[in-house]
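Only one chain is given next, in structure tokens, and it is the form predicted on its own.
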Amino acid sequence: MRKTIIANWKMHYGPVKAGAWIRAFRRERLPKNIDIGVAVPFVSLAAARSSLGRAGVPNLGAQDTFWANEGAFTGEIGPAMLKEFALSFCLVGHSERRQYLGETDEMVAKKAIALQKSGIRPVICVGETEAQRKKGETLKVVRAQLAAVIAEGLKIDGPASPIIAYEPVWAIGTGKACSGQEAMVVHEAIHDALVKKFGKEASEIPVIYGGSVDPRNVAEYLSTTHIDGVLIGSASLDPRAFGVLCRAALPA
């Protein structure tokens, strides 16, 4: 299986910003083996698009859809406009929106299909608090959030196939890294979940970890079992770095 690598630049850069990121990432020396993403703001997307031009690396995606391609949901941005600017992803369930803007597992279920249902591969994200995680109830939550979008009708064959992205609430932008034999265990749960309910080819849906990865760390997450890539927060912000960062992912 291909290694995923993708950027979120969270709130950061407007269209000025990100289209200058873009062009400058665009000149960076990338791994042929591992597929990029960056993950842009709304309202930077056509900048990100027109600067992007032909090239296929990255892949471009959104951070967040609402369930509903229109209608009077004042603010909110369905799959049928994303797809307007031929995303490849999009990111749903992230633990900023569960914790920041009370986004439940039926919520983020409900995003997940909308945009299978439009061509767009979801990258979902479960994991847990640091609560939760003294608690020992770790597993208990992330299978708990995997089930949610698995009972809302879940498909994964077909382009807009899922990436899954563990990245413990405790970890992002803490600089307390996940340890790569602990996310291990995550994401061994998480791949058995996925195969129990669909099948041996439910094995090949990525299970990515995203929380405090940086170039020191990134070969340490793709070299362990089970580890499929990785979901790259503030160490993305800048494009020279993140390309230090993909190039040190599988060192040569």
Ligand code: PEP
Contents of the next structure:
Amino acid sequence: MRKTIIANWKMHYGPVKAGAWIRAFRRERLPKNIDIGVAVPFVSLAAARSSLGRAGVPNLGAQDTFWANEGAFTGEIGPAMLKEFALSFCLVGHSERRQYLGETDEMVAKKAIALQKSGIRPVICVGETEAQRKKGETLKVVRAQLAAVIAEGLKIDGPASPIIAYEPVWAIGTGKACSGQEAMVVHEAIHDALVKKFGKEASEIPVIYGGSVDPRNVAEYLSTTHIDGVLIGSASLDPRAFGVLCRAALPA
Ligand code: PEP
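Cool, the form predicted on its own is there; where's the form predicted in complex with this ligand?
Full assembly next; the chain just shown is listed first.
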């Protein structure tokens, strides 16, 4: 399976800086055998799209969506609106949204399904907190988060087939990266749960890792079985440094 690298700028870069980031990143030499994407704040999608011009890389994505396409939902942005930017993907269920905005598994599941209906690939983030890991509940928590989207009717085929991002909350932005071997156990459990539900085609669903990945440790993840890519927060904010990370991902 081709590897995937997705940048998540989080709440950084309005339209002016987003355009500058994309133009700078377009000058980077990039590996051709990796799918590279960037998840952009809503307000910067138009600038990112126009700065991208005809360049096919990086793929553009959003960081969140609402589950309805229109209606009386003040402040929300739905999949049909996102589709106007020709996005390839959209994150849902990032732990910062679960933690600070009270997003539940059910809300995340509704968002993922709504994206699929609009033809946008959901990148469904799952992961345990430090307290849950200490109690030995990692696999239970991750399986429950996954079960919620499966119960809503997740589809695994077609252009909007999902990506699952395993992001242990304790590893996000902390510098405490989960080792490749620790992550592998969870990735294998996710692959197993998907294959059990959907059959062996589900082994083609990418399961990517996120949490303090940087240019020094990226190759470790991408060379570990069951890890199909990485989601990068802080180490994606500088376009040149992100280019270095992309080149370090699959050493020749
Ligand atoms: C993230 O927020 O998705 C993430 C992986 O952040 P960081 O790389 O900064 O840990």
